[in-house]
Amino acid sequence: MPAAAALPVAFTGEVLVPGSPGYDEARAVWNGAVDRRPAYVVRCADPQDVRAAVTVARRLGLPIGVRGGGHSAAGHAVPDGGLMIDLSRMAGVVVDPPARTAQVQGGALLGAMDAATQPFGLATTAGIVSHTGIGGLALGGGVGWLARQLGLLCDNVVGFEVVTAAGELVRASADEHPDLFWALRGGGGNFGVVTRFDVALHDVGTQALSAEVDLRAADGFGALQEWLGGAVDAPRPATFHAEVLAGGPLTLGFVWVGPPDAADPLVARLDALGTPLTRRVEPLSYLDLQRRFDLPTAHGRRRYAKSHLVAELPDAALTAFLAHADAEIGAASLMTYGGAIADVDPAATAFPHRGARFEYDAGAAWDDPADDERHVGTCRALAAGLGPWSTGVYVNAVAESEDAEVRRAYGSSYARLRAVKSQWDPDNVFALNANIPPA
């Protein structure tokens, strides 16, 4: 059994090995199906610890995993027999209200960033679950309720402090290492360990609105068609969504970030879709909106999901979406893109899917390992129904790191990303991710 003392370097932070108090908690991540045992978990206290961890892992020939929030469904943060760089101690957020910027450490969760910025009425695009880590979200793109107004989270990162494969601490921005800056905005964790994100903030206020109606899935085709038909052209504060639960209803709705009264015309459109089984129109704070899905997405359950980005949803695609109501388990959802996401040139960042109109996800959560194969198969089969209209996949939704899936995630950016990878990580030290091999 390894011992912390066996590492030929001292750390300011904590080093855990199998048998150490807290080791099992440290290796547990969001997806309860991930059960791997790193040789070392290094809970880094500062960027110098990260540099030392990368250097010593390379010296010992150990695979490196990087944990921010631990939300990767594939569990990339947990390297079997390797060295996990745990950034959870590096979780600070410093806000500069006059400059409308924040310095966010690499281990910070989205909830910490929102809590620090909202007292000033400021925010930037973040995900929809507050216990997600900013690192994985931003490096893969970063979609959330503000994306149609402000662009992706990666569009709002103006600088990165990153530890490279060579163990160097560098800054990447539009003016410093612009090739690396481009790649970090959508290229995933392929290029280093980001220890700090410098993020642009925006005056969005503190108010939001969630509006939803539940309809019988069997009778919902026309309503679904009408609702999504106006989704991409809706006002930018609105993000339309649809969801089908296995054995349950069709939910149609939207989230509005801004003064709730301004959303009244969209509420009226929603009400015109038909007589609902249930209607929910709820003004709430932006902070409460960001925490709304925390409990249903809590850590520990076994999970699997498949995803597509789609440009069009013809009738056959909507029929395939509604078929999820007949599934044994899980849910399927559609969320609107467009707006400020589409304003950005696809070549400006490594996130290439600016023409996507919707993100589709089919996922399930369960507890018994004996059900793994069946429930994974269900998700794959249902997602295949939308496959003919898929234009790619969001890299943060990649469940398996198969080459074809990775290529779909990076799309037109793939060749350039390989060239940047060759420059910054020619030995593929950072391989535990939706991996881009060096050119």
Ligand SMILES: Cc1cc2nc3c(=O)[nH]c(=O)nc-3n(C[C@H](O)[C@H](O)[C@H](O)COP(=O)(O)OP(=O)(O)OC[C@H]3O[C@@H](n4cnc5c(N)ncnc54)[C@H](O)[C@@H]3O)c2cc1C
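Numbering follows the first chain given and starts at 1. Since we're looking at a predicted model, the values are computed, not measured. C-alpha atoms forming the largest set that superposes within 1.5 Å between two forms make up the rigid core. What changes on going to the form predicted together with the ligand:
- The Cα shift for F11 between these two forms, taken after rigid core superposition, is 2 angstroms or larger.
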Given for the second form:
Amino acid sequence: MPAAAALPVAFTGEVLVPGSPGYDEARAVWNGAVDRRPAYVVRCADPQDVRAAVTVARRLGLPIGVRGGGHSAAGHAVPDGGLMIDLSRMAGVVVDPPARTAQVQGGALLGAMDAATQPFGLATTAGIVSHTGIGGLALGGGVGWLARQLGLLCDNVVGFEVVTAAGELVRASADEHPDLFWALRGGGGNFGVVTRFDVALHDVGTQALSAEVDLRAADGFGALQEWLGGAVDAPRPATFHAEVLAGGPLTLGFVWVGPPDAADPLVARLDALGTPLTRRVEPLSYLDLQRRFDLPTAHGRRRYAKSHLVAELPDAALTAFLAHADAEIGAASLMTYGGAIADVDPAATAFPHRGARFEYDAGAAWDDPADDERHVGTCRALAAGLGPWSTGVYVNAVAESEDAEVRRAYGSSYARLRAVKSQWDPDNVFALNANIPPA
Ligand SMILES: Cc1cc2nc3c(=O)[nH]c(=O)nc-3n(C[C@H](O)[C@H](O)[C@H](O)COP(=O)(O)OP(=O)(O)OC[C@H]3O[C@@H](n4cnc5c(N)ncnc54)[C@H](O)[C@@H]3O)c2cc1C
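Having seen the form predicted alone, I'd like the form predicted together with the ligand now, please.
Every chain and every other molecule in the complex is listed next, the one we just looked at coming first.
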């Protein structure tokens, strides 16, 4: 029976099949290397549509993929031959300024949340690219420029509205299904389709500052060591970072969210690192900060990234990081954790990596499929250089869906996540993700 016929008459969304106008656009995701063909794309308009889609997929025995922003590099949103629940029509955000909360629909992008909250000087932690989906980001953790001040995005979700594997609509919060509430904050898309996130907002104002210097990578070791040495203990509005580009310079800098003048001492510290090739100190609005990387990270190119969380960066690890400058392709970054991320007990949510001090990412973008092996191989080889210091991997940065990597992502939360999975999704209906097998 075709899915469209099986959907209840009350279904208000749209169903696309191969050949339908818009089908190819609907199945395309951020990583241009992902080329899968769902049997049905079900574009839901409300939670009842999502319930119908889950029920129909189960009845027809189809694998389910859930598409938020489509940013999963592995393409988890797109089930080959299955039923894709496309949440792009459920992308609204409603702000309650006096209550300092927002209701964010499951298919909203970060840009929609920031655009809705910033007119009130409010925000909560989001990622650093505005076309990322709140769905995948929040369920895996959610790290961004506000995380050292406010914690991860998942730390700021106070309630979820979820369609479960049984096709029921339930709420999860500290008081309602607390086990599910725990698992949804770091356990990824394993437990259901989140149709609404209720998030806590904060008075962060609208101002930010970005300060960066470019140094010759070949003689940047001392500056890198000094800069990152002070990163975790820096004031919480600051997130220190470092980047190195194949054949390019070493960039050191920080992002500050708050009144720019208050960052002057850190700008002075950056300037004291030495005479740079170039220097950029730019006050900007928080909204512009959040859109700054949108173009370089646009949808459609072939992508690969490999990541580690690290607690220490001894000299040998810094040398391995700088080795990216001698590579032919790709780039790498280090971003600082700590602050409010580390304030949370590792067992309080399913995101266990509270002791991580830096996230390292090695990535590449290219267009010709013939170059796949070269780019993937180079990223993997260079990332292996940081392997000895890896304490785990952020679930939203898992590159390979192998069991060992997935276990590293869930770390000390893994056993409890399996127990919660058994309770809420014993048949592993939601399997297209960094998958937790039911216990
Ligand atoms: C350019 C770029 C920038 C990024 N920047 C950051 C960053 O700054 N900080 C950070 O923490 N991460 C960042 N990430 C990683 C990002 O958090 C993950 O890729 C995340 O999975 C993206 O979510 P999505 O909804 O866009 O992706 P999708 O591919 O749509 O979904 C990813 C996974 O989440 C599930 N999912 C999505 N929405 C829902 C929902 N409503 N209910 C249930 N399951 C759902 C999907 O089924 C899938 O398994 C970035 C990724 C990219 C590509």
